[in-house]
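This document starts with one chain, in the form predicted on its own, laid out as structure tokens.
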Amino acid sequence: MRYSLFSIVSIILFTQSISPMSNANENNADNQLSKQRQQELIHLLKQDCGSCHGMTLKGGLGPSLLPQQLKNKPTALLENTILYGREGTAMPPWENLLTKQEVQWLTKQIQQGITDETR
């Protein structure tokens, strides 16, 4: 696999940035991710993703991460390019770095549309 070095530079960041990733959540009674993780995810999806899919997320040296563009695009290949990454591509494997139940909610958070109100 061939990642940029600006790509592997936003992992390192990213990793160093926030508090440790764990399946703490795991023990909610509804198993819900908590406010401040969703807020952590929310700032990686804006600040780390939007690096390359641009700040908006309407697309830059990565596509466009918006729901009209993502709409036809079957959650399971969003999720799972996610966490694997694009082989040949800047797109790096987030799996050592969310759990599948992140992904699964930031993927959902996409696919709905992210606003200044999202929390």
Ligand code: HEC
The other form holds:
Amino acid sequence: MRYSLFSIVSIILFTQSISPMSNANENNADNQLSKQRQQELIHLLKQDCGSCHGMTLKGGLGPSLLPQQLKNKPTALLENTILYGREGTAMPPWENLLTKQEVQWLTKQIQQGITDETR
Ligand code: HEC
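Shown: the form predicted on its own; wanted: the form predicted together with this ligand:
Below is the whole assembly, all chains and molecules, this chain first.
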């Protein structure tokens, strides 16, 4: 009997510790990012990245990020450029603002091209 309260508390704590995870999975069937976060990232891509790469990513101060221009570049190169920036150029690092997972998702979007649906 001495341990029964302890057991109940453990079960409650255990249930609470796993529940946020199951919630996250529900929203994130696609690629672990919530729909809302995906929209925020598309917004960031157009506004922040767009301020250098052009609102439609056709290029500006920074080069074009359209699929045609990126197709021969290794994914890791693109991801690392976004995460760490390019020294000696205007391309800034985003590692403090974006997770690796978010950068991977963004890279996929620019490689595929953002569609009207994504916008
Ligand atoms: C302040 C201007 C600026 C901003 C803001 C910016 N970039 Fe860049 N970016 C550049 C420049 C300049 C280069 C070219 C660097 C070089 O000469 O190698 C570049 C290069 C890149 C490349 C490599 C392209 C290639 O063909 O190798 C990628 C990918 C990229 N940027 C993605 C992004 C993304 C995604 C964002 C937003 C999260 C972003 N950039 C925001 C200026 C910027």
